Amino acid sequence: MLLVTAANGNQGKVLLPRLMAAGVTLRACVRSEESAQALHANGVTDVVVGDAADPDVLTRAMRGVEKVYYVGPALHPREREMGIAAIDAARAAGVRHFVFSSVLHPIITDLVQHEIKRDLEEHLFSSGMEFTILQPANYMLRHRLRAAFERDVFALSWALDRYQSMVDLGDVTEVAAGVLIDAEQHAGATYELVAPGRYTAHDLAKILSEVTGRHVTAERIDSETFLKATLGAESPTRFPYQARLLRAISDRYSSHDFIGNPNVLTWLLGRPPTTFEQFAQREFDAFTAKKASY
């Protein structure tokens, strides 16, 4: 039995079909009944619903499980506490192998979510369980291209001349599936997952221009506008923790590059990783096909 947490999130939606296609016996853990219904509709039969901060939910989720793929709650004020509780619950339940979805360069402690994942890595090291840690760069995500496809604008909330490395979500979940299926071969490993290329916002806009056949402009949005777009109009007062994390991201990425190396991902995939150019073309083709169907 293999448990996947946050199973209806960005990774889970792509990972679960891969695991089911490989015949893996799955259990999914999600927070809401709505997410559970979505998983049931896609063929997942064993779903635990509830707040992962609840010890009873963790106990039910871990019971009878041999392997865990743990994806923490994004921007959650109790992320550290919940991660430690999940590792402890897995150990208590006799889980043999714990695979942790971390982040590239968790040692960057002025990014709060990185520092938390660093602490969880340390706790996992000390747990006595077999482990594998995946450290992906920033995801290439479809929704980040919407403005470029619809309005010819590629927007970021940090300095446009800073370099960043990224990774395709499909490549990350392909690696995760391989690690989970053949866990013994990856025991004790920590893998950086980074696609080729280092890009400024202007570089990305140029690629999007080539893909769309139109001139796409890079545009910086201020952090407060970004907060409101991400968390809602009253974000600083209603979500102070999340607002602090998002401001820290904007500040860090405006003063430092965030880059990595693709060698490890290339080896794990056994092929060249997906480039941003390939990702953008794939998403633009899907966007165009969907628009033409209306």
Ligand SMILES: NC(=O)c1ccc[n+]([C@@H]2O[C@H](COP(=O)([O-])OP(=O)(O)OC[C@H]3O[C@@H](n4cnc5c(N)ncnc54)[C@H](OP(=O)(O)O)[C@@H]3O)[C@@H](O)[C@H]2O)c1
Contents of the next structure:
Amino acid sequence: MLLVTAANGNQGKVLLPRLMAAGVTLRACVRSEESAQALHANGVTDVVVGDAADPDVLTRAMRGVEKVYYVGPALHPREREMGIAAIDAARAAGVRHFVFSSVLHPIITDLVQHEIKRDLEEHLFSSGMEFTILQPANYMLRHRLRAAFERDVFALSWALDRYQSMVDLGDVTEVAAGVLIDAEQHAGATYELVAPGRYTAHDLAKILSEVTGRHVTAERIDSETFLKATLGAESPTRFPYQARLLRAISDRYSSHDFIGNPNVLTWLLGRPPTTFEQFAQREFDAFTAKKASY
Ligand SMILES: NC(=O)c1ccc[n+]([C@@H]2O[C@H](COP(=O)([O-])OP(=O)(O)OC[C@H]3O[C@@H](n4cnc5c(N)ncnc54)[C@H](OP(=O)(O)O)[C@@H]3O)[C@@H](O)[C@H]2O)c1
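I've shown you the form predicted alone. Could you give me the structure of the form predicted in complex with the named molecule?
Expanding to the full complex; the earlier chain stays at the top.
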């Protein structure tokens, strides 16, 4: 039995069908009944529903499990406690192999969610369980392209001339599935998952212009506007943790590049990783064919 957490999230939605196609016996963990229903409709029969910040939920989720793919939900104010409790619950349940979806460069401690991942990696090293750590760069996310396809604007909440590396979720989940299925081969490894290239927002807008055949412009939105657009008008006061985290991202990515190297991902995939150009073309084709819900 293999447990996947955050199972109806960005990674989970791509990973679960891969694992099911490979015949893996799965358990999924989500917070809401709505997500559980969506997973059931897609053929996932074993779903644990509940707040993973509650240790009882983790205990239930880990029962009878041999391998875990642990993804901590984005922007969760208890991400650190939740991750530590998940590692402890896995060890207590006799899990053999814990695969942790971390982040590229978790040692950058002025990014809140990186510092937490660093601490969780350390806790995992000390757990005595077999482990593999995946460190993805910024995901290539389809929702970030919506404004480019609809309004010819590519918006980011940090400086437009800073360089970033990214990674396609298809590639991340291909590696994750391979690691989970063939876990012994990957025991004790930490893998950086980074696509080729490093891009400023202007570079990305240029690529999107080529893909759409129109002139897409890069536009910076200030972090407060971004915060309100992401979490609602009252968010700076209602969600102080998330506000701190998103402001830290804007500050860090405006003052420094965030880049990595594709060699490890290339080796793991046995082929060149998906580029931003390929991702953008794939998404634009789906958008124009109205196959995807943007
Ligand atoms: N975004 C990036 O570019 C990037 C890059 C590298 C690493 N990361 C890291 O990747 C992680 C996020 O991965 P992701 O985007 O695949 O996940 P995600 O989309 O944030 O995960 C959402 C899933 O988590 C579940 N969930 C949320 N809160 C929960 C709770 N309290 N208890 C149980 N389940 C809960 C949700 O359940 P419901 O559907 O029921 O609500 C949903 O299925 C974060 O740790 C982030 O720091 C992100």
